[in-house]
Amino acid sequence: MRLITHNMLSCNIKGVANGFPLKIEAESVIEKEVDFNPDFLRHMFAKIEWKALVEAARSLGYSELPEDSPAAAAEDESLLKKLHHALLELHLEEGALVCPETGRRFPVTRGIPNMLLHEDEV
């Protein structure tokens, strides 16, 4: 799973309030090139939610990101290519999201992460 799909999953379980980031449990991580495509991030920037993905990014293994957003990321190409990084190439393989209310873990196995409910979460 890629820190770009982490980044828009949330915790959907009834009466949950703060189900957005997801803690990560990392057991193995992988690194898959991809081709850089600075448009590409640049229009992604917005739709990011910085704070989380610098945790997520962290929790990998990865702290190349700044702490806080930069203002012109869109004009600096080194950190797009490190953003491009942290977002494309780092895949969780296999652990767990956790719900940051409830603690309940959602497994990921071979990068899929299982975010179906049991009934009585619905």
Contents of the next structure:
Amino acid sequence: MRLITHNMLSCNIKGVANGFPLKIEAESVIEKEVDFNPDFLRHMFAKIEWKALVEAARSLGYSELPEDSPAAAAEDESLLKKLHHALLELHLEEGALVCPETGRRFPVTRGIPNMLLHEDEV
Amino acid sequence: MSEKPPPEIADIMRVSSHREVYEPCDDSFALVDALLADQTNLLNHNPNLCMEIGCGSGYVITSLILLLKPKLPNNNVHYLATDTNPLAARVTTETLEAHGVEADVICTDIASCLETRLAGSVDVIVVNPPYVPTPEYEVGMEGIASAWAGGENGRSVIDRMLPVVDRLLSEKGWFYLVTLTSNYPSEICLMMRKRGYAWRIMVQRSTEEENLVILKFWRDRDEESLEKEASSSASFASEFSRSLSSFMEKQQR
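Next, report the structure of the form predicted in complex with the partner chain; the form predicted alone has already been given.
Next comes the full complex, and the chain you just saw is listed first.
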């Protein structure tokens, strides 16, 4: 799972109000190179929760993203390249996602988060 | 020796499998045929976010990626695939890998962990749902049964999916759905019509066991026609059967 997807996931246990962003416990992270495409990044930039991405990237060992959401990201190529790396090239292979409200752990195995809920959580 | 053109859809020999995961079958092929028939439109549609709900073996999502790839390389589109069966999620990643394409696979019920953040964002959703009419208690069982058990009229899961799909689709979003005639697809179209969608039949195919109808939906907020059509479900059902028979006639020619 890449961080672009992590930025779209939330914990949907019944009654949970703030199930986003899920904290990452990383055991194994891999990198796969992807061709740089600034147009796609500009489009996605609007949908990304910046703080969640910065925190997620940091938990995968990548700390190059600026703390605050950059105002002029669309024109800043060096920033877009960092965004590209964080969103599309880092893969969480093994570990867990943790609900910020309940502490419930969702395991990530072979890159697949298991977000299935137990019967009493639905 | 001339180089072979890149494959446009998934290669059945490279689709991974597991005894608890539904293998590509007539319904999967019909859905991919619908996507192929719409390939030019899909390329012009220029989606940024595509998603398959219930990805099973991964045959359909892999085919979707491959058929968009010539014009929309992988880094133009983000692909997501979900399945409630963890084994299916794993088999899908193996199928994707075997074809050298990339999608993020998530194990979840329909799209429940994505609904909040992805509302109004998905440009293409494809679904081959569990549509086989079964006793209600078989719905949601673990393993391969989750791939086919559809409850009364095969509609239990489909009817739960429609509001989710409506929530996820972007303004320009398209939705492709596999149904059987025994699912009463005209009712499904009417339910989507009431949510503001137009529909058309993409593929109709009769096999020994099933009468398959692949539907496509898109938003069409023509309030006047919406009111008129929704006012009478009987006339809507007859409009649907007219469309189906004219589609079948065209096919025979």
